[in-house]
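Take a look at this single chain, the form predicted on its own, given in structure tokens.
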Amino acid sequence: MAPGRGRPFPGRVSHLPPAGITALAPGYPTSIMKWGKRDDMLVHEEEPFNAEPPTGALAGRFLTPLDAFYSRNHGPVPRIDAAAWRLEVDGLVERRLRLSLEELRSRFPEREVVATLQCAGNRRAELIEVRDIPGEDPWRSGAVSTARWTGVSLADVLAGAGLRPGAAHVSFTAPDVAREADPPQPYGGSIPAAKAVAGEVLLAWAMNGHPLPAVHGAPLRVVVPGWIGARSVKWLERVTARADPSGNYFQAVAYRMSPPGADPSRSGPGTGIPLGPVALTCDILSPEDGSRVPPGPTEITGYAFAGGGHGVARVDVSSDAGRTWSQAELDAPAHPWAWRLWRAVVVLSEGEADVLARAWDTAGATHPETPAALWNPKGYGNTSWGRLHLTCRR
């Protein structure tokens, strides 16, 4: 059985209902269907909503349906009165400007960015699995979705404002009190301002073609592509322009990559390095982990995604542990900051078969082999091969 992706994890309890159920039986989470989404979401924990789809939900899919993307929070989601509502533009811009989202509307012209979103701890059980993490969800396979957002060009709204010299940083703040923080706070976060004015960067009022859900940060929420969920901030209430990034707990302490002898307990501000831009991965969505399927030709697809500027060039797939391996079909790239979905068909005899799965960057780079050499005493970052594990019976 491939680590992490078969049976339960160590950590904190999470719910799976059996696959098909159509109503929820007593002891089933109820934000299932508080928040919309499907009844076999894997829930992590309900408050705050952390929660993700089964791969197979993924599976063939370039746009992941809204009862299916999943959900990463820190803090309740909050009652926001959208008619109340206004935006704050601040820091060091020449104009400050308060914002309504109809404002927003008429001022700026509305652009469209198709983004993958990934959780910086995503397959995090593959890391448990070598080393225990205390306190952190065991995220599988399904932290990661992607979107049609609309909305306005973040770079738009800062030229309205007019940056000014020294503006280095751009912050966002959030309602959302996380009590993990310390001292417990609004959730907030920063990206460089290179990338807040590279024009791909959304304040997203809709996924989808349909309003933005509360549980994903209705009335507004960032969108950044390429980068790491946590910076794609929800609930948005203020943007400010700075000379250093955000001093908010979860870009200063949190969302960091300490090396594995690290005491996280014990981070404070500035230890590690600051987690940006997604890296190479490459993933294996169906069949499930530990199916069993027939022998004989088996499709096996999946997805790769590169966030840091490079595309994906090319996903080898090996149906026998690695030993030979065979190129992947690859669907072609139809927007620069989406994933790839890719299918290969191998033929599989009697017995067990371990399935992997590795993707080449447009740099010819690859990504590490194992969940052990990226390990982390946060779970950030596994970007390992993708591997399941198959019994082939008649």
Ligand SMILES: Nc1nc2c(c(=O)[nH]1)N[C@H]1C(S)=C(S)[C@@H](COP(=O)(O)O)O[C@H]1N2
Contents of the next structure:
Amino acid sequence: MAPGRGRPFPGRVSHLPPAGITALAPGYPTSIMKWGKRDDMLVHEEEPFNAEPPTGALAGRFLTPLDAFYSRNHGPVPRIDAAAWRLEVDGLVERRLRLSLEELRSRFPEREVVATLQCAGNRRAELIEVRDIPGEDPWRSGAVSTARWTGVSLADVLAGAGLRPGAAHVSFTAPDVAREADPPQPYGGSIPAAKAVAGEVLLAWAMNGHPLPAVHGAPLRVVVPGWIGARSVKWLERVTARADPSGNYFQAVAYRMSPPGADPSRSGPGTGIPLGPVALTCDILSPEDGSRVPPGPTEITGYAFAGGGHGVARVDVSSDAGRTWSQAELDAPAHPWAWRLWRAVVVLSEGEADVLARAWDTAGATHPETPAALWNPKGYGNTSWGRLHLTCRR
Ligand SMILES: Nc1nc2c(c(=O)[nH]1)N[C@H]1C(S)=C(S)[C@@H](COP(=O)(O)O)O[C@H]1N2
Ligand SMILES: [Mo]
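Same protein, different condition: the form predicted on its own was shown, now please give the form predicted in complex with the named molecule.
Next comes the full complex, and the chain you just saw is listed first.
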């Protein structure tokens, strides 16, 4: 069977050991307990920890429970002494700032934003089926999750520091050093100043009303709503106003959409497209791909996400491989930076069925039909139609 589709999760363990038992069976993904995740997460790597939930854990829940929220790490989760930690704001600013978490919280108004985080590598497994992508994890459909984030607005902090003329970008720096970064360097990235001052970008210390878990960036992380997850820098230490985009490996080399046939390790300005805003996408979350359902009506659920700018306008579902389509019932647009959940009932008869889902945005645009149309050397941005293979049998 092709990799990444329709087979049980390789790392799946169905039950946690009873409370008090700390000796785990060999092969048990200890990182799941260490980072407080569900026992059925698909662990791509234990160190650095990279894990996604089965799509059933995301289905039908507007906010993703913390234990199901995917986690993407390029390096080890840093140990940070929150009492000694300070946020530095520097570069093209009138006043440099150096703030403890307490100072940050007391100086700036608290803000909440519900935002969906989506990894640029989400659904890479489907691209790998088209053509291999060596050295990158075969993420399935679970590297996307939604939380209510609490923090301060980056716009307020930048207003406090005073952006100087020429500050066209704002970069973020963290302490974690990834093995893949060449040369070795801490994680970082940047966003244009126009996005940084737009109000919705948060420096967050809480997620769904809980203090930010270590694996999600405690004590403070950036949340860039509507942009690829990579720009939402965790364990934030430094915010720098600058004339040019960050030269960090994860901004200048990785997370660029290179043309097919290019050597992605040589990508840079002029070759790859630096990824920022996420493109319109739609995916199926339940039932699980490859499952068996009885003949008759079956409820299909999923999400559509337009990032920002344009909103999701409609979702179509087909249960006959795209010959006919019906419209899904779409949840009300409660939050502009979050996914829209949808559901549709399809009537299946005995046999094999291919269910498809595609979204349309408020500009009347839809997204590509197949992963083949989107294949790129690093396997980013698979926003092809959601696809599900079902066996329909009594
Ligand atoms: N410091 C730091 N921030 C980071 C990363 C990282 O490796 N180090 N990974 C990024 C990527 S690629 C994604 S998709 C999101 C994932 O956030 P999560 O682990 O909270 O889901 O964090 C981003 N922020
Ligand atoms: Mo990511």
